[in-house]
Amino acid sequence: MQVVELNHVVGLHCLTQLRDKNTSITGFRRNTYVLGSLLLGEATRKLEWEKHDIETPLAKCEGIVVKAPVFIPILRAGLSLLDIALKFFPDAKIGMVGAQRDEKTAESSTYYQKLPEIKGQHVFILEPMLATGGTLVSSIQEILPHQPKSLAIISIVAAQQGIEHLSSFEDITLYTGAIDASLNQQKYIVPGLGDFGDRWLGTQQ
């Protein structure tokens, strides 16, 4: 697996304000974000694209139109990159699958999952933490017989352990803002951020 460590001021920053146990779920938001959109503009550098001749208010132009890729969020923090997403293309193709985690064995299941056509498309996961990976290898186990193009992982933060966990598959790449040493007993990334989705949706206790 090809791993992709965004390195980019600005989303430092906004690392650095979603790690803050203080942030606000507005600040934490916000940050999502940007940081999110950078690593989406980052995954989405290279898709195939075609000509486009438009005409300006003065001249004719030659330009370019890209062909929206499928986009697959592991529910239910997958949804705060999904909204990114589609910011950036409106008319994909939209997977999703369900995972939970066991709090006290942390064991990852799957309760749900609904994909669209996905032969011959480029296939973006969005799955913001990759702790031990468990969840992305089911994934990616299921997507991969249905023959996309490309596959990809968009994570605002993966733990060292989870990122050798999936390293047996050759031809994925994961973009992500930042790579973390370690999982604690609980199988949280550290010093991560806590739990993305809680602090997302707003259900922390």
Second form
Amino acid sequence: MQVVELNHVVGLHCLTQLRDKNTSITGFRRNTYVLGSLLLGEATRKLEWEKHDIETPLAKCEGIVVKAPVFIPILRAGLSLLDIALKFFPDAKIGMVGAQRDEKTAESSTYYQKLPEIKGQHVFILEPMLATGGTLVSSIQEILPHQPKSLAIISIVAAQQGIEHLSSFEDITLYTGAIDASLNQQKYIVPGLGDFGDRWLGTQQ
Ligand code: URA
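Would you mind generating the form predicted together with ligand URA now that we have the form predicted on its own?
Whole complex next, starting from this chain.
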């Protein structure tokens, strides 16, 4: 797997706000939006395009069109990045993978999946927190047999252990805002930012 760690000063500013336990839900959502947009911009930098000539009010002008990729948010937290993806590509096809983690064993398993046509498409998995990588391994194993043209993951924070877990997938690229050193016993990323889904959706107790 190729790993691209976004090294953007605005992205690092947003990440600091996301990590801060005192950041409100409004701040959490706003900083997710900005950092997610920077990550998506980087990840889509080299998508294929075709020439598309137009006329401005003043003159003929050469332009381009980009074919929308496929996005697959991992429920729940991946929904936070879907809004951004649809701002970039309003006509993109969307797949869904539902994953949940067992509170006792911290093992994750998938309970739902619905994919659009994947063959020959550029596909982006949206998963803000790459912790153990367990959910991503099963999602990738579902997606790869459908022969995407390329497959990439967008994450806000990735743990070193999760990256190592995915390292055998040679043709995949991970775009992440940060690589954190460790996981705690409950498999949360440390220092991380806590439970992303709970903080973004407002479901923390
Ligand atoms: N999922 C989260 O939301 N946070 C973590 O630290 C790990 C997985």
